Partner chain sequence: MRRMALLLTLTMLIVLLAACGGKSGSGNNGGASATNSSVKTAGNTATAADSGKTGEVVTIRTSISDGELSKDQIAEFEAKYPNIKIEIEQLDGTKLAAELATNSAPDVIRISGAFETSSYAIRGIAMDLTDRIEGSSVIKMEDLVPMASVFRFDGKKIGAGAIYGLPKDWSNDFAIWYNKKAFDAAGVPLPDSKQPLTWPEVMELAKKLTKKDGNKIKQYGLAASEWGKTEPNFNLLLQYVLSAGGKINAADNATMDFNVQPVKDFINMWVEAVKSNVGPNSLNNDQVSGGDLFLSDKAAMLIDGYWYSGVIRSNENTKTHLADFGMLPTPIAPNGTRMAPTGGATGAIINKNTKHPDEAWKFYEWFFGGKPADDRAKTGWGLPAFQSKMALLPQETDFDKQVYGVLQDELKYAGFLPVNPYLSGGGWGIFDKYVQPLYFGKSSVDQAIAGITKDANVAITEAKNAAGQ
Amino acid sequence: MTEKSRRIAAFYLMISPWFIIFVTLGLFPLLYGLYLSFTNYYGFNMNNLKMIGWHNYDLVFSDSDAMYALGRTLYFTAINVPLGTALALGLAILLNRSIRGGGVYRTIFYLPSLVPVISTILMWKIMFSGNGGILNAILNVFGIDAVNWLGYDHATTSLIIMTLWGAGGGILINLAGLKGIPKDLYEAASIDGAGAFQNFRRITLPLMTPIIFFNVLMGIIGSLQVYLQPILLNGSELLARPIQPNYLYVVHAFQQIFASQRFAYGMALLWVLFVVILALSIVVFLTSKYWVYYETDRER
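Coordinates for the sequence given above, by itself, in the form predicted together with the partner chain:
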């Protein structure tokens, strides 16, 4: 064995634990789901499967529920991702200042992302409640009329508020990015007379763009896949149908698979979502060269 092939073998050997798990528990189910999406699988006819071509995919685009849900999901994502990213960055910048007890604040802001999602939902349900809910109590103090937080008109706003409460999860990675910015840049800037805003605008923000890029990408993927929060915010069991404005895309897929046993159709729905995620990710990647700053210039 030559030195080169030994190095290659060592490489594959070292990544093999992850690779084997990824292939068997990740890639295989995904591709198997893809295969099933071209069949008439209803959950009980495995030994009588028929290939039905693109039928399930045709259905996705003529299913008014699926298209409605996709529209609501894109709307949710379009609001949730920028706000979530900005909030996580803003909080990280505040927490990055050397203040007494900074660590305590960091812990407090990070804490929401450690709370299990079910507990988070139950807690917010009580806060959003029209009977004794704290949000309406606060509005009442200021003489503002009570809001039906989980009703038709505000349900999506409430869902976004609840999701943003967990934005602290992005703080950690933002803080790591902020710590990585060389101090001497700020020192040099202050000698040149730059203020706090210029520091942020000319140093912090450009150097943080790779982190922001990562957060935006993960935010888009995560937001498009949200399903538990809308279901449990209005209902009390997994197969409950959320209030219409919060009927998001994966909720629809989940309902099709588990409430209606339309397994094959559910797979087609999820693969369409995969393509949507892929397309949006490509757009973000392609635009990144205009706004993401890399220390080492990429090869042209």
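Given the form predicted together with the partner chain, state the structure of the form predicted alone.
Chain alone follows, minus partners and molecules.
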């Protein structure tokens, strides 16, 4: 065996554990779910499985609950992603300043992203409570009437607030990007008389656009797949239907698969979501050339 062949064999041997896990736990279930979406599978009819073509996909677009859930999910994403991206960037800029105890503040802001999601939901459910909730207690101090945070009118607002609380991961990525901006640029700008706003607009923001692009893309993917938060925020059981404004798309798919035993239809719902995520990701990638600054592109 030649040296090149040994290197190739060693490479495939090293990646084989990842590749086996990817195929068995990733690729195979994905393709098998796609196959089931074209059948009449409902969980107990493997011996009588029939191909029904695009019937399940036709049901998705004629299902008023599915279309409502998709609309609410897109609405939630359209608000959550810009707010989360802006909040993470703004806090990162503040935490990037040379202040005493800066490391402690960074740790405090990052900690929420480490808290398990169920613990986070239960904590915010107590805070949103109409009886003794801390948010209403704060409002009462200022003479403002208590708000039914978990009610119909404010359910989505509560969900967004709870989601924004976990922006620590985005802060960490933005901090890494800010640390990579050369200080020489700010010094040169200050010599030319640039102020803080001009520094942000002309230096910080353009050089941070690759990080913002990543955060926007990951935010879209994550927001479209939110499931556990709306269910436990307004209920206590995984199969319980959340309040109507928080009836998101993945919640509807979960309900169809596990509560109604419509496995094939649920697979069709999830593949439609996959196409939506793919389409939005492509749009973000195609539009990135108009607002994302890459220094390597400029050099070319």
